[in-house]
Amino acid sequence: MSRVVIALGGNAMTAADGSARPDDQRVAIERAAEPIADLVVAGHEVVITHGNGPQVGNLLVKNELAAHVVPPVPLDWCGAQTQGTIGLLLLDALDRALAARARPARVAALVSRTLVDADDAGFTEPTKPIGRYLPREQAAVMIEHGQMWQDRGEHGWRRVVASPEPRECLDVDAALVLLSAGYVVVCSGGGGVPVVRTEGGIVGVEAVIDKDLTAALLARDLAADVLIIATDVAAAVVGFGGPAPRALAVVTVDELTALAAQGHFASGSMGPKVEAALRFARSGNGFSAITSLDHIGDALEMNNATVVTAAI
């Protein structure tokens, strides 16, 4: 039996074309639940974390449309709301998938926080674009509510926020208690609700945290044996878009670090996944794997995936 952390990418939460209507999300999550249920039935301890970009995007649109009536909901609230929504869908989907396998369902979802540094450079100069483009006059309404927006030329204005480094998953102890009681646990969705520690206690902040980097931190703190980053491709690729692309199979931390330094993995797509895989593999707990949903079972056997190990 292994303790496995599975980081579900945005493709597991939406339709193939990226649509995030309620029915799209429900169908996509039901599909994601099937291979996860197989791991549970095989006897593995499973923790699930997930992205929430499309879901937060939907909430931001609602914020914008209603800004003249009610104040916008802050990003930490958006994160908590989407953790609850996606957690509910995963609970229902896993209940059904496990029942179909004659396995009693024991699944729990945690609204969970990730600590970041209050003095992270991202808060001084936010650079992470979120949400949709708006005309100047509509962006001005949101700026009046304290948000930072930038003029992006012909596309319009777009909001920018901090994307600080995750430092601590504050609700790991609760996840460990649930795991010890035999539960499948859903936690740290969307990178976790971003919070900072102040003299008055823990408070939420306007930021987004990379969910893959939080997944690596979560897997380390849970003493997981494997971190599986599930995306829409079966492996990381060297030379992507070139004449001779090559899918990576089993690689060491040193080998993958060198390839990343050569610029093979785009910062907006595969880059954070590679960095997360490296971070967990460096922790010495176990190995990381980047693969598609259909191959998460194979990834445990170091097949049909980019597998990152401390050494071969």
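Between two forms, the rigid core is defined as the largest C-alpha subset superposing within 1.5 Å. Worth saying up front: this structure is predicted, and the values here are computed from it rather than measured. Positions refer to the first chain, counted from 1. Compared with the form predicted together with a further copy of the same chain:
Relative to the superposed core, residue 199 shifts its CA atom by less than 2 Å between these two forms.
When two forms of a protein are overlaid on their rigid core, residues whose CA moves 2 Å or more are considered shifted, and residue 155 is one of them between these two forms.
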The other form holds:
There are 2 protein chains.
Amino acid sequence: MSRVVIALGGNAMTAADGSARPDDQRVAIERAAEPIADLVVAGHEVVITHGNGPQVGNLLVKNELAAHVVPPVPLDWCGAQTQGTIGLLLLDALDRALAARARPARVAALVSRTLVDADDAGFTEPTKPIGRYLPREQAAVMIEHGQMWQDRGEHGWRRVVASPEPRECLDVDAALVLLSAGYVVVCSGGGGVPVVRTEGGIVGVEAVIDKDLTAALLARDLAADVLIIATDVAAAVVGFGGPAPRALAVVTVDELTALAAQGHFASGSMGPKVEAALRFARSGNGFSAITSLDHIGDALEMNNATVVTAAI
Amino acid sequence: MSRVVIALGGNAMTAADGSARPDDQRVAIERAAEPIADLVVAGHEVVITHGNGPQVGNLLVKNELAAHVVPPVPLDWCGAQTQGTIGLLLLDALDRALAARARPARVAALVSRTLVDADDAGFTEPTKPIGRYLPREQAAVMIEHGQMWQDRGEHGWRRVVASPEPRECLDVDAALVLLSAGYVVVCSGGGGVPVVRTEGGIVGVEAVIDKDLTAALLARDLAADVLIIATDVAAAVVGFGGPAPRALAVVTVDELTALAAQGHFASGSMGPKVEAALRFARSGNGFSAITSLDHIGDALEMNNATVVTAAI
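Please move on to the form predicted together with a further copy of the same chain, as the form predicted on its own is already shown.
To see the whole picture, the full complex is given below, headed by that same chain.
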């Protein structure tokens, strides 16, 4: 029996064409629930976290188009909203998948926050593009409202925000209580709602946190045995796009660190997944696996995945 | 030590003028957290549920104004979104209020669903008005999309939806686990996300559930000692608007049932609160109290509130 943290992204959350229509999200998550339910039936303790990029993108468009009637909500609220909807979908889907396996439905979804540093460099030099492209004139209006936008060439302008380092999953203790009581727990969705600690208490900030980096922190704090980063592909690939691409199987932290330093993994896609896998494996609790949804069961056996271990 | 369910509504959630701007909500909830934290310090077990009317109203406007770009989300998703944002505000506010009292912050917010009957009369004869008024032409567009709208006179047209009877709080077991571990638990916000049970599993429905009626169900299922319905006024009033209004203090279920039958309580405001208070008091677990936020501590002592007991 292992304690497993699964980070859902990519095609586990939306249609194959990236669409995040409500029905597309429901269907994708129902499919994701099947292999997860198999892990539960096999006796593993399971915690699920998830991305929310397309969903937040949709909320930002709504913010923008309704701003003359309804006050826009800040980015931390957008994150909390997606924890609500994706949490709801996961509750329903896992209830069903577990019932089909004659298991009692014990699934809980927590609204959960991730602490970041108020002086994280991301706040002074935002780098993370979010939301839709707009023509320069419309971007200028948002810039007047204090947002930072960048000229992205032919597509137009796009908002950039801070993507600070996750420092602490604030609601991990509640997740542990539920996990110990036999629950599948959904938490830290979208990397967790970004908050900072101030003299006046904890307050939300305008930022997005990389969900894989938060997953690594969550897995460490839950003393998980395995972190599985479920994505669109079954492995991280060295020499991607080159003449001799090579899918990585089992690698050590040292080996993968060296490959990452050579620039094999794209900063916007596989890069953060590799970094998250490295962080958890370095923590000494267990191993990390990057794989597709179909192979999360195999990944626990170190098969059909890029597996990152402290040492072989 | 009592187990207390508190249903927050009205001025606990928005500014005095009803505004649901993000900062207004934050300030209102920070104020609500103070007397709640006092109950925790006094040793009581506390579960919080809350309304979401103005918040869902805002989300519906966004749905409508962005529909040409972003797919609208159904009402059950709107409910889940408000559980996210209001849950987040309550986590932050209670963390702060408890820290100020030198108590460890043990607060958790659950995404939670309420089961309703698929054949509830509300689905064939919707009665609950939601969202903003629109001119007839705009309402006609939404009617073509399958929504039911009604002519409400000089204000214009307004959407009506089902407001079915809450039958079961599906995530109450997770709330009990957290409560037993010493957590203040936020759950069943907005009456809970409305779902029905089908052959294919649990699915969301286009409906809103009265948050006070859900609170009564929640209080019963949690075996609470007290249900406190926190609203804008310190008591239910008999003869409201008449020559000799009389605030109710301690009344029995039989007395209040008779007064309700006489039509003393408005169907859109005090009516459901009285009905919820009656339901919980009839369940035989404990007593109900309708009062303002300032008096929730007094209400536990049966003071400064309309208190409903099985018998005196």
